[in-house]
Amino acid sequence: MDIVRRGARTLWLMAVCAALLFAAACGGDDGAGDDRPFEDNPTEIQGVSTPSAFPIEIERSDGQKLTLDGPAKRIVSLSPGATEIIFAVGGEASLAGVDKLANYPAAAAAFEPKVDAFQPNVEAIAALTPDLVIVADNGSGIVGNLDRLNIPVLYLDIDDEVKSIDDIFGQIGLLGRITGTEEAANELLVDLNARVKAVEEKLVGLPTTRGPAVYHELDSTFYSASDGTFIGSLYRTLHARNIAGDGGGVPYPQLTQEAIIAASPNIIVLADEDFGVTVESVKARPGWSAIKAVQEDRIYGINADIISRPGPRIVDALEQLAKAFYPNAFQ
């Protein structure tokens, strides 16, 4: 979601659907990575709050106060992210405007009026009359045009303030709030939960100490997801060992098919299949056949939505990557 930063750009633009191949992946060792235990890490309700009455006040990551007199009546949300949240907890009926990679659910597709998050046009956004805009990136300025205009504007940072699934969680109960959704947020928060809950129970119970080395694929040019990013909070849960680790402090480095080929993941999440990238196009990569991964036939596919956007199918990632990554565990 980051129009500037190459990584984040790239989460936008495999922001539309791919088809999953998590092949039904065999028994045995999940390979070796670092050696830590699986410590049980019980979860509490994230991002579940209690009615409080408005106005409310919120930080925005630019350091300004955001301040709501009620909810929110004409959103314009210029991150996919949150409109999935918004149509997920059911306010829906509160969105003025929706940016155009906005695909689901199916009625978020179908939502008109688009505008476009990449170049934001803030006479246009203005035009849709809008009590509240939701910016994810302000890599084009728009904040502050938006500012200009005394337009209020949420204004999270996705690298800043999504950083784990408990982030995103914490979005969830804070739109819920924002669009008068807050039970409905609520209950969908309890349900998600229990359901990151039921993996880390899983995990648990496993015999072996060491997990996994993944590697996580953006893109053909080998951009990944740093531990940083929400996405290495996956694998962080999973008790995987990231290879891109902190990313030299970027949250999706660029890395090099010869740091890659050097690491050996024992296992390749690729969340670029859309872009024609196939678990085949990897094994035939000059070098890769040197890959525990490749060796041992355990590279995996994944919609890039459902794991590069912040919303509430983070989950369903979750819970397919545990399938994948211990398939005894996981029945």
Contents of the next structure:
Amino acid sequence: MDIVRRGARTLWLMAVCAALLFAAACGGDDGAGDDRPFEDNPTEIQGVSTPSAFPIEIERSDGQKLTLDGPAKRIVSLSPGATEIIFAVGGEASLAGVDKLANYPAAAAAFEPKVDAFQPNVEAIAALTPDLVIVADNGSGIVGNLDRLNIPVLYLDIDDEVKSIDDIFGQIGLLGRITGTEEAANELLVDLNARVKAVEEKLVGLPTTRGPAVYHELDSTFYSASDGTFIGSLYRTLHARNIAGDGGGVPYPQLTQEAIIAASPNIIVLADEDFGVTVESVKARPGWSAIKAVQEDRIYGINADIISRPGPRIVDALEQLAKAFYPNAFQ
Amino acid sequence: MQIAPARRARLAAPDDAPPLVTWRTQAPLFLLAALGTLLVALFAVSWGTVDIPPRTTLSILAGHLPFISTGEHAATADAIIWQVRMPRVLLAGMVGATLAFSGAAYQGVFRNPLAEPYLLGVAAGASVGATLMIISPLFVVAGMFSPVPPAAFAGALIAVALSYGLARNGGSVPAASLILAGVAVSSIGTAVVTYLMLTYNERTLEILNWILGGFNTATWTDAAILLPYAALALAGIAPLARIINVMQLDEDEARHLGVNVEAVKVAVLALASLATAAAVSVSGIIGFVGLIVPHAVRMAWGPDYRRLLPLSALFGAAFLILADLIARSINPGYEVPIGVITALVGAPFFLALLRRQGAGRRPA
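For the form predicted together with the partner chain instead of the form predicted on its own, what are the coordinates?
Let us now look at the entire complex, which starts with that chain.
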């Protein structure tokens, strides 16, 4: 078993290195472009933008430049996360269409017209005469199609650009500026930052490496989220050790069952309750009784939408997990 | 068939004739292959993300046999060996055996080297069944026992029945019609799955995961589900090996020899399809095994189905166990889709065999 321990230590070391590297990369590269608002006030509140004038220049995930000369007035959002943000900052008057998976807040769920972000129909989108289309995933090649029609596209890839809570805050600030609702966005960010800080402060005394080991389950075939994702950053904030580690280079890796059992996480977080996985069904999995979280009854379900979507509700997820992880500190 | 005259010529030349194939003369070969497969399985059980020494592995395995006590083991090691690796290796072996055996049987009755167990729409039908279940509300409320395997099984059988029904012409089912019907039914199934997957895109990951297949979630229950179907196919088809041999010459000739070709065809197809449907329902769609393993065996040990069928089952088992071993250890702790491995490892190996055989045949 010594080899196991050594292996685990190596893995952990690799995870730490990856986290450090990642932090370094984040410091040097400003992802969303030189307009990244919190670059101006790094010690203050994440995401809050200083009053700025148009034009805004943004570097998209594909390296292209997007220049906006004024606030967007007819936005088609193909990202449920961006849609949530726009509603949260009161910018919904600028929306001309949302993705059909948009289900929060209720007004977004009721919003018409809806388009399909998974297999986007470029004609249906063009018919809405948008002055900006927000894309978070270009698997379908929609960005190129819209470019050919000279429709401005804000393409910020969910995997490349959103790797931490702070990145989500950066997007809130950016979307506030784009929809001309900076003030509301800044107010929201002040509030969200304060809530994150409140959680962090309660955990101050904890050493970074001694927190609980966590397995975050995305689906019943053991897909998980690595340290390099914003879900991973939530666990870092909570001083928890994510057993998915660096994911072997994959943001959302599929873990082997025996690696999960061997890691014996203290806590299991289920983001797949919508797909029929329950605390009971996890406990009943053969071999899982050897896992500490199963023995100590520390399996928690969380609404997949609030933790898997880069929107303001990520802080709700953080608070819920904090309460579950540290019940004594968060009475 | 183009190869028939050549084979007939070979049968006519006594010097060149292969030694008599009977169960007794083949026993050493089968025993050796079975032993090899067993060793592969043992190796796969003792190898994984977590380092557990082979001694401990064997001791844990022995401890689970009746009447043997090997003392206490760490709960984690025991869970990993007995609840995770054992069912995983066993299921991979059974699925590999079923697919390779069924593939060999299909190739025999269709007399077509491209025949494979998914030919009659088993894979596409199972995908439709699984997809419909995954997007239905039942998927969420079912809880502990997944309703997906039974749905996949039903879909697979419906697809095969459909292919068969469509190809049926009077009393007979011409092989060519059956193949074409299978291709058409498969296309329809694939189209339905693609449409459903894109329409219900909040479930796309689940559907895709099922279709890609694999053994990461294998349990003893999965193995128990497959066992009766696999055993039935093996026990039902193996005794027909001699008749399948005769059918290779010419269906008409076989009829003249008193073989009820249609009955044999239906029996083989029904048993092999049933077993394949069961395998697909517990493991998803794993390609390539059913096509290349029988051919590899054929290249090494000749076309006699009395040898081909059992050896295909054994080598199919060993092949898929090894492919799964690679899939779970190439990036320790993380999974690689097994279909990628069967294709990436299987295809070059197969091509090498093909070239070697081609080189041997070329006149000097």
